[in-house]
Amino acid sequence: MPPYQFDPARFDVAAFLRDHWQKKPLLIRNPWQAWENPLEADELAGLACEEDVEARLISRAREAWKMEHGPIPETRFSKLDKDTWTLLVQAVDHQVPQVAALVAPFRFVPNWRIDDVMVSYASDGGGVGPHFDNYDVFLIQGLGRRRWRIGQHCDDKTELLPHDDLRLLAHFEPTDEWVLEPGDMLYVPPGFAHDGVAVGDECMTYSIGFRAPARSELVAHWCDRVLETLGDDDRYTDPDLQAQPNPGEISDEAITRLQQMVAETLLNRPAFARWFGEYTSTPKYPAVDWRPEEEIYAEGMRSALESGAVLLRNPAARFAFLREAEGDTVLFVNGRTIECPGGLAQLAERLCAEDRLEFDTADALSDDACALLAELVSEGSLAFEDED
């Protein structure tokens, strides 16, 4: 597997963060000590064919945009010799343990705000269009050349083409402008409007993306979480009622205490962020199926582990640690809570920030700590590196 990591001398990472994170665009040519393009075009297209993959097909015929959705057909991609096309598969982090490589020289930012990694390739001059995301972006150029030119700063009151498919901008004014070679880097930070054209053929391009919840977002999923503990006699109440001299008022009293009930119970930080914990694991996408042949458990993780057995994280899965304010220490794992009490707590948080575990003795592992490795590995969240 490539080795991915940053040159300190070409991409400096505490620099980014305080002069363009979420500021303004940045070039950045070949920042790696090595680089290696992770995936074979073919395997791309192969991917885009399979049921369980998001995938789209962007072509354009003269000013005419036209999206396909997948599982793409095979005898698809044999008429496309004429046309300016550009293929797009999500999540191939998920699927392919190279491309989920590149992912960590990007953990500077926290986990919860890494989506996944979306492969596009396309043919000379194709592209998707002028348009603008509300996250930001890594593109990363695996094979041959692409131009990217960068433009405006939009928001949700920028005017796009009339499309039912995608979201095209109807004014693009770039203001910068580069070609990108294998293993070049572009940062794009929210609402900046970007266009990138394939230059010659083979041209592939790596997307790392970052979530962004919307407010609205929020609000509606945790108002929706909230809803599931309250019951119909929790209402409101006034035993100081007192008469008022119109009784077509409603008083002040009584919006401050209809305020309270609800801020009350939005404003209940432990839940909220018990809540936030199990939303933000939960996959966007189906989980590549790790599940073991036969369940594990205990005794079986630990010999396993004495015999010098390592785990790997499955890509697909998701995982994040709260500390709570009392001390304890809380795993979600693909939308699930796991409460980690005493010594679980180190091995939570190794869980979260290793893609691969080993240990240097089993004995040092408690029975609840091989319980639960053997449950993750049970699952599908993890398994032994030797296994297919």
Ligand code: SIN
Given for the second form:
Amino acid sequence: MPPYQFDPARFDVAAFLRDHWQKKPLLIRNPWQAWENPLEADELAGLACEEDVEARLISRAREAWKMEHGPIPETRFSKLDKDTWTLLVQAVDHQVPQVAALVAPFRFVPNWRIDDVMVSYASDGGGVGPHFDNYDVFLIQGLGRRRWRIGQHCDDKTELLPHDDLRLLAHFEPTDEWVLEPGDMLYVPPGFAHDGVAVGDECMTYSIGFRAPARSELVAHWCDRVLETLGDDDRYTDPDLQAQPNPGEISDEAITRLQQMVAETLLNRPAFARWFGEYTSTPKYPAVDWRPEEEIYAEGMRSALESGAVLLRNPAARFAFLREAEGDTVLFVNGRTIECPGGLAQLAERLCAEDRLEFDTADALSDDACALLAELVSEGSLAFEDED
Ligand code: SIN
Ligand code: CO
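Rather than the form predicted on its own that you just supplied, could I have the structure of the form predicted together with the named molecule?
All chains and molecules follow, beginning with the one already shown.
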């Protein structure tokens, strides 16, 4: 399958980022050089039956919404005949390389902001109901047709219908409506109400989902990390204490000093940056196991690359890097920090930029570089491309 690429005449990334990203919805009619649906419905149903894959089945009979969590038993699909239903499978890009290839054209957004690809498959009239998400999303119509309606901007105070599993809007005020055909794409910024209903059977939609950490999540997790480094003997001191007229007053100077104790610890920027690299590269789902049968070492890696081996990045692995003030590069892979000084920096950057790595002159790779690649293959973050 050829790589997915946008036709710049139909989707102008710079204009999109300027006018729409995080601002307002946009319908983009088939922006692809050549659209091809990357996944069969049967394959999706197969994934929904698996233990390690997050799947939901939403059905509706007489206006009553029902949600079932995966794994979905295979026999369940044959009982769906008369219902209106939709099957949703999370992180399909981690499982299916052709779906992972669909993410590549969206890399104008940094890796750490990209979440995963959810795939839905619905019967005629199927959908998840009017709702809003807290994240940006590109909804790509893969197969069949879907009517999308976009509505008002929502937030935490927006009224929802009472339901244990679904966050459906109590009121939906549509402002725009389009029927999407295969290859068409709808961008929805966080908070905008939307509702997609399948028009005819065999409606498959790919959601390229993004991530944006909540302030509460950042504070909570960063504080947890900071706490690990603090001992009980690190305390408030006041060797310059002056007698004060009213012993009941908590003085301004005391508050300044107390707040400084908190601020200087929490505002340690280099430590925060390293923590964030680890935090954001920590996988959300159980790893898709790409580990080889036998561990590989630096020498084995060198000879493999010298004979033309190509490396692939595991789509389930999260890669990111940081350039530190001192000029050092730190690579993060699946929540792990890997120091990449000097010549390793260039390799770290390539690993984050390319999902397929070909090395022309393997001799130019240092022993450290071969060791790093061997380690990443041994842990399953990279793998050798099959030659056939
Ligand atoms: C769907 O694919 O049916 C739902 C996607 C969404 O609304 O976020
Ligand atoms: Co949504």
